[in-house]
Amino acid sequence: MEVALEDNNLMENVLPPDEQEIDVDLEAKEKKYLRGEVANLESLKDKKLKTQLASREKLYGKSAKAAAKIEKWLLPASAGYLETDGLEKTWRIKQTDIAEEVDRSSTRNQYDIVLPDFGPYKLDFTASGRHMLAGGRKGHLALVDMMNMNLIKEIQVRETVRDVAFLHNDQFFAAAQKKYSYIYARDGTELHCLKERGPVARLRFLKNHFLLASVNKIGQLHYQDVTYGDMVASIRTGKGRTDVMEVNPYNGVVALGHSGGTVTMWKPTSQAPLVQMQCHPGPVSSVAFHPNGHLMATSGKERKVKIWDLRKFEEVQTIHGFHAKTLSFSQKGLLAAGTGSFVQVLGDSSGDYSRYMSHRMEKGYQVEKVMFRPYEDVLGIGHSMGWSSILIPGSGEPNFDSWVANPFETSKQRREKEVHLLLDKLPPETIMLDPSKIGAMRPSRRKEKPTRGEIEAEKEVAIEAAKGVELKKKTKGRNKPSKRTKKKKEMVENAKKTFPEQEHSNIAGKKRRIGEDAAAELPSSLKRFARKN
């Protein structure tokens, strides 16, 4: 009977071949998320520490298993990447070579829109990558659906457009025009004219805070809340005119590049810069942030691109011989740099950024702005004659989270998401260099004064310790009982002198009581002249 039960248990533990493969795959993925080898708990003698470490190791195992399951079932696609054999170089591969190897839907992302009368163009994408906004210097604004390449709306504002930016979704966008900034609806209707900012050079939108940040020609930085229209902050940078501006996606800090080679970082609740870094000897031409917020790329007129670690504010790498007019990081960490009619993409596969892909514009079009399209292996290029799109394998995140950015969202989902974004809106005070400090306890700046009971207890302990000190036996004449008693009294008095606060409070109380008694003895006609303590 026992043998039969054991056989049944063995049959229950044996899994089908498909499930066995899944288990092996999950174990392999789980090892990737584990934090090294398990600590040796048998050698520990402290039972409390042993229990704490055991519970922590158990928690690490559960989190690694959960991460492996998420990767297995919810993240089925993996990012592609160009690989070559032998002495071949990835940066020698052209867009025509890539077009021959990819499917038809991917080749639709390779195109050139030529509009010679309205350029150069600035570009911006929504968080989902579904829509693109193009703004021509000579007044042309175009909203395009990138999924089916349909033109949603096209307007001509008949004046200079310096920059464009989407707001929280594709329904609203802002344009920095000749004299003022304007906010437009999806159908091209002008909703607001922002006159307080003056002639704006650059626009950026902080989606978690619903703040529209801008810097104008005279170097003033403005933050405006788009939910109720008030100006949150107006800051004079004191660094002169600048057209280099970028937002760190990790903490919402705005970085400005100046003509003196410095990069300053700002938040709306401070009139002084949070950080001021001397990045280049000459003017800064472009700034870009890595999606994780820990790396920053800057380019200067001295033909250098520098990579900075913002956790230590130290230079990590310098790339020589390349002047970048515009920089952009992809979701997977690729860095695109554009200057003249040449675009270069740098990858960090070996730890340091090196050349990954190159592209030369047709007919010498001058690059104005490069920007990666989210969740797609696509790089958008705004240039002097329109805009273009090229394929960069491995640049986009292959798996999108529909709660964060859904390219296929319906109008109902969009409305619900807008309500949730407004409910989750963060106040401007949460913008800081280290957002992990939010919710932490602020350390006390000064020590708390001990209570009177604590002082008395410490005093008694010190007196008892002074009385209990054994004196050394000295030579004849110096070891008399009277001298020993006198020495003990001196030690007790010295112990009492270490608590002057209590003595001072006693003296002050005694003086106050004496003053009150003296005032009580005065006649009623003179009491009003008595000193009040």
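Remember, predicted model here, so these are calculated numbers, not experimental data. Positions refer to the first chain, counted from 1. The term rigid core refers to the most C-alpha atoms you can superpose between the two forms while keeping them within 1.5 Å. First, how it differs from the form predicted together with its partner chain.
- In this overlay on the rigid core, residue 49 has a C-alpha that sits 2 Å or more away from its partner position between the two forms.
- When two forms of a protein are overlaid on their rigid core, residues whose CA moves 2 Å or more are considered shifted, and residue 104 is not one of them between the two forms.
- With the core held fixed between the two forms, residue 412 has its Cα displaced by under 2 Å.
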Contents of the next structure:
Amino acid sequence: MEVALEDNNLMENVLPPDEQEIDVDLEAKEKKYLRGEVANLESLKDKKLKTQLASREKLYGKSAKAAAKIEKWLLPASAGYLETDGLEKTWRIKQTDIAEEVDRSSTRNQYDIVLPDFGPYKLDFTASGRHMLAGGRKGHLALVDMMNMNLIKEIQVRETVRDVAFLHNDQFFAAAQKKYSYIYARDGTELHCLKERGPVARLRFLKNHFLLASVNKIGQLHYQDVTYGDMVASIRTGKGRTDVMEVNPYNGVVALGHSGGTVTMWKPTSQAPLVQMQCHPGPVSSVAFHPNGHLMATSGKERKVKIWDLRKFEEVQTIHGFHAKTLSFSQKGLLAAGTGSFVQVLGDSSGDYSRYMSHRMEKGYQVEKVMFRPYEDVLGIGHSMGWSSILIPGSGEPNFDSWVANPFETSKQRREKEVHLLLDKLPPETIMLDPSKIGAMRPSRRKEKPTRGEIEAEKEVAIEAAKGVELKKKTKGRNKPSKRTKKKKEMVENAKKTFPEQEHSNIAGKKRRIGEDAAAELPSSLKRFARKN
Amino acid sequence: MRIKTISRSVDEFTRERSQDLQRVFHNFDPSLRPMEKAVEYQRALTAAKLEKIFARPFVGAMDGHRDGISCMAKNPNYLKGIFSASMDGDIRLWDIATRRTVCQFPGHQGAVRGLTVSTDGNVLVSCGTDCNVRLWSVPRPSLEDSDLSSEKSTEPSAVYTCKNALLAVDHQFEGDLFATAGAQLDIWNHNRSQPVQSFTSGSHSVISVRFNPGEPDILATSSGDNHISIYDIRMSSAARKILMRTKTNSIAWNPMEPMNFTAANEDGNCYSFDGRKNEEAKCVHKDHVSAVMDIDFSPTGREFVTGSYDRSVRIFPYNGGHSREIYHTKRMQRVFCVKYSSDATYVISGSDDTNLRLWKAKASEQLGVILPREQKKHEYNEAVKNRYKHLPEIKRIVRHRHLPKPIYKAKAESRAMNDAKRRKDERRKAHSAPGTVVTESHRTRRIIKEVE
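Hand over the structure of the form predicted together with its partner chain; the form predicted on its own is what we had up.
Full complex below, order starting with the chain above.
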């Protein structure tokens, strides 16, 4: 391509053939960074605004291109994968086989912690995946630093613990205990007792809004702002007791699964659910959300797992065969389902979700909760004998952004981040099904006045309909032909008038009839006092 | 079987020594940032509120004159100095940084009406109602100026007399000529005691004069009979004349677009004209309630500052119809002259209460040295606020200004009057035959005609 070209535009169009294919790839990435369609500026009449917006759109295009190039060339790490050749199937590969092939630091992430005395364990990870909180049913709470496998703190609360959740970072966590929920600091000090909620079945934290959401044994949904302790909303769902609750990370909406098979979605500012979907014929066992916010997986007791598209609220796929007690999506879109002592991971590399990997534990280990660890290829499993961790290649996002979640955070960075998170705290009113509506144009509600031709056409249609209607044949001597024709004529006349005139004549007719009757009853000397409407 | 899992080594992602910088990694993927629009909106709201918290535009007042200030002049070569003259003939050179008088130029007997400095910064020209034009040599600023106790005074280098009182003076941008406005428009040379050239136009006096920054021989004047005239001094009469309904108090040329000028009018509006095409104004800037007395452009050419008889100073964008900022104080009375400092950071207003006041051009700007991270944060806040400035909550905060009661009431009254007039005009138009009643656009409404 050593052609001397003076025009810069021409230079950009001429590409060597091997680079042209990569351009297509870059365009696909660019679409992701454009975050939607280019705005239509043709309908704008204000010239100044039009030029300003046009130059802004150009800038968006440029920045999307630059971000696509950075993603292609400059990101430090690449995603994990598991590929088999020939007849070997990926779901037959055991964790021991994987351990032989990967490096030492990855095999450190495969382990089983056996604690048979403290009951089934629930897990939670912080947003960066560095810390893990394990809560056993019989009252054992343990806070672990996953990078060094360090046990930071463990406490025994001597009460039933039904659920655990981290707050915005590893400094605070909440545990749903027998009668009330409690908030603890990192060193195990009990900070708050949340009495208002009652006995809580599930606890989840909405990170952007600093809201601690919980559903209790009566089926009430509570939202509390943990920065100043105000109970933002307490909603009576009216659907009875449930312990299936998940938060959609894309829009902050809370989904509850009920025993009638419905999944309802809630926001703190309304007492009625946003959406009610009938998902299963029987009770819903668990719900999970894909991080992009468009897919939801639900499982029911009829041994089916259904994948739903949340934009159209339609079912996309059904997976038969097992009753998944717990579901979890990874950052890259893999779905983990736990049933009995068996964990199955489904992947969507071929469009639909199909078997990717599986892991069978010893018979006595009943899986209680599965959860993918963020930014790592690791799946955490909480079961009746403790907790385990297995490797699932290709499940985690390999490149983290230091300003979003940094697994290698220092304490100074953590403090700064906390301050920035608090400054960016969103009010609960911003929770909506489509979060991109904020700042978007509202479609104009003014209906266009129908043109004269349209009005005429409507009238003709109404006249035809009036002519075509069949009057019911009355019995008992009321079926006089003269009356029938009179009524039909009246209907056609009505159709010919415009709507306001029809209303007016109906009302006037009624009033006249009433007045005439009253006037007929009065004696003649009082007739002049009869109301004349 | 090929397997790869994510494995990060701690060395790659943390720093080796405490003197190293922390490592920062970026991933711009939108899926890592849910609800980013809501977060941006929240940041825009916080930025708007912070801007209001930090908005302290008043820097200081320069006290010293003993009578109301009539005019000011900027020295093109020296950023820190400003000349001001008052109604009792007192001319002073101020040091803006210390807000003190550096030098006085006594001599005028009556009010000083015009002040201007030559482009090389050496000669100060002043004219007044005592029919004198005085030329002074501007003292060179030196390090010894830090001795504040001595207020020097100098003698004029030349005094020229003419027959009538003089009302304004302006110096050519490139060259040795300056123009005075009085009973007629006179062009003078530094060394001649009589005007080199004179332009007469009718019986009314010329109120203000301004040379074009781009073309050295073109100047704009405004006269008492509501005309704005553009002269080329190489020709013998006016090149263009615009007749308006009310008189223009001051004219300023846009330094970045020298063919455009803005005229500050007695009816409270400023009219921006294209010097080549005068049938209609390019833009009408409406916000003042009373006569606009003076106008000065920012060196960026993007905004201008106006001072008005209604005791306020407003900053307008060059192409926008309404002011972006208003400055007022209880102590500031009728504002007679304003200047935009040559580094586009300050605005100086001279008013009837004998004080010059120094204001920041951007009210919430942080002055002094700003670290690069701070600067980036300010720029980010500006950008995110501009993105959401049309939304009601943010618009309400950004637009909010406290107006003094007389201005507030006058604006409400004029709004009611304009609404009533507009309604009546619309009804008249609706009830007349189409085409008989023609609405005049605001840009042509106040112009009566253009005279060649």
